[in-house]
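Take a look at this single chain, the form predicted alone, given in structure tokens.
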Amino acid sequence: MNCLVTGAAGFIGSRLCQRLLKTGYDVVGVDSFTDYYPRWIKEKNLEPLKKEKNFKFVEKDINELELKNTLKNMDCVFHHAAQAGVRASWGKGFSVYSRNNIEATQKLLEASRDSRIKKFIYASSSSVYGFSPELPMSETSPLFPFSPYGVTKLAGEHLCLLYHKNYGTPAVSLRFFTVYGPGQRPDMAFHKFFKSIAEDKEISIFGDGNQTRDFTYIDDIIDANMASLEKGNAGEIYNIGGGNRNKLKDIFPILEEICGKKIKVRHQDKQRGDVLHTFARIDKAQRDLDYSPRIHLQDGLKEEWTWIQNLYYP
């Protein structure tokens, strides 16, 4: 089977690729190193890649991209290119988000059409719900994004959906719940949490800390969109996430733990975009997709304490 993954060096994208790859895949690898994070990050991401004799690597703008003759081999797509961060999606900045989340999911879609692809897996995010009544959310919870980045990822639902209804295209959204552990963006919560403890910084974290996340290990994520490819059903849309949900302020202790160092903690005013709490019903991913989130948040947070020092101080 033929794969494309757009953000293949990304966080979840270049793990992705390693689990398709190690599956028997042929995969076909997309990015453009948007300048969101340094790139040295993303090429690390993409160094045992490299080595795969089944990977080729495309640097390029889906924008820009031929899609029609990147897609004529190709039995399905994991679209997980994005422009990515709640905060930096105001003001001037919205128009790379546009263009990079629906404009590039738009095109990528339109080239499906006339493709021979059996799924098309769009990468979604928690972030469609914002201010949500609901919790825990569910597939048909209330959505009241709270941000641009989140409106602009609830726009790509409605065109997977559009594409779907009006040409049949395999479309599966999945939504993703505060994403964790080897790989992790720089600019997420626990990369810089670990980062600042390495250096005996203080961490910084806007509000109380009394705001609660819904926090799912990275290979909990693969094992979903693994499981899309296969049982997911088309024009269906599935929450990914933990299974409950914890404290920020609660996390500490178990920082602490982790790294054997005492926490200093600074607080800041809460930032425009920022919700109060997320939490996953996920009943229809483990219907359809038989998910069940494996990792325990501890155990997660040890892996990816482990992987920053590495990165950082080999």
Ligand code: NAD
Given for the second form:
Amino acid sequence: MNCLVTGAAGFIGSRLCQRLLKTGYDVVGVDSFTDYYPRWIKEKNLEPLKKEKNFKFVEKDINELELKNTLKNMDCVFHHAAQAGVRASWGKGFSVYSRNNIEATQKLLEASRDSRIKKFIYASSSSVYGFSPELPMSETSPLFPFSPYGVTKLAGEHLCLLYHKNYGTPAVSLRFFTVYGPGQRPDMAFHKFFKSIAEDKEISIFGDGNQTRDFTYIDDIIDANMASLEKGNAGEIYNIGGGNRNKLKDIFPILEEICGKKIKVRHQDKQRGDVLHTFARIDKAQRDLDYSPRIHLQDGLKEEWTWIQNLYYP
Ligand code: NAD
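Right, and the form predicted in complex with this ligand of this protein, after the form predicted alone?
All chains and molecules follow, beginning with the one already shown.
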């Protein structure tokens, strides 16, 4: 099996490439090294992959890639490339989001029409729910994206659905809920918290800490991607969450225990686009994909702490 992974130098894409290679697939990874966070972190993500003989890396923007040729011998596509992050999606930043999240997805879907791919897996996001009136959120809950980022991720999902309905593209959308663990992006909360703790700085949180999140460990997300290859039903959408939700402020004692340090917290104003709660119903993924999150928050956070220390203070 030949797989194309877009966003292969990123947090989730690089970990997915590792699993695909370990399982015996041939992988072509594409990434343009967008400047949202430092290149050296993405290069680190790629280091173990570049040692694998069945991995080929292409540094290119999807919008500029000769896609028909790239897809010629592919059996599946994992489309993870995107401009991530809620807060930078306002104002002038939006054009980057529409180019990397909407236009790039449309181009990839268009090129997939004439290919032999058996599955097109799209990395969607819990941000499509926004201020959903339903908790937990199920795939049939109303969608009210609350940030421009959420709007672009939802547009990508709709594109997948309409290419499926009109051209039979075997697209499956996975809505990831706040992913954490080794490799987590530097703009995400746990990464920032651990780095500040390591440097004996206070940690900043937006709002009063009563917001809740359904945190999902990276390897559970990878399990869901792998399962979708065989079992994901084309034209369907699946929530991929961690199975629990936690108040942000309840995480601090866990961080103190893991790091063996007292934490100083500074509260900042709530950010535009941040929702109060996320919480996934995952029974559809359990039923169709045999998905079952395995990693408890405490264990997953320990893994991330070890990774952060190796990354910044080897
Ligand atoms: P990431 O920023 O670490 O990885 C995305 C990668 O895509 C980056 O390396 C970037 O350089 C690349 N990229 C962006 N636009 C590109 C383009 N036009 N051409 C080629 N490469 C391009 O982000 P991540 O956290 O690994 O997220 C991966 C996917 O999962 C994204 O689609 C994101 O929206 C989705 N997602 C992530 C989370 C999370 O908690 N991390 C939650 C929900 C959804």
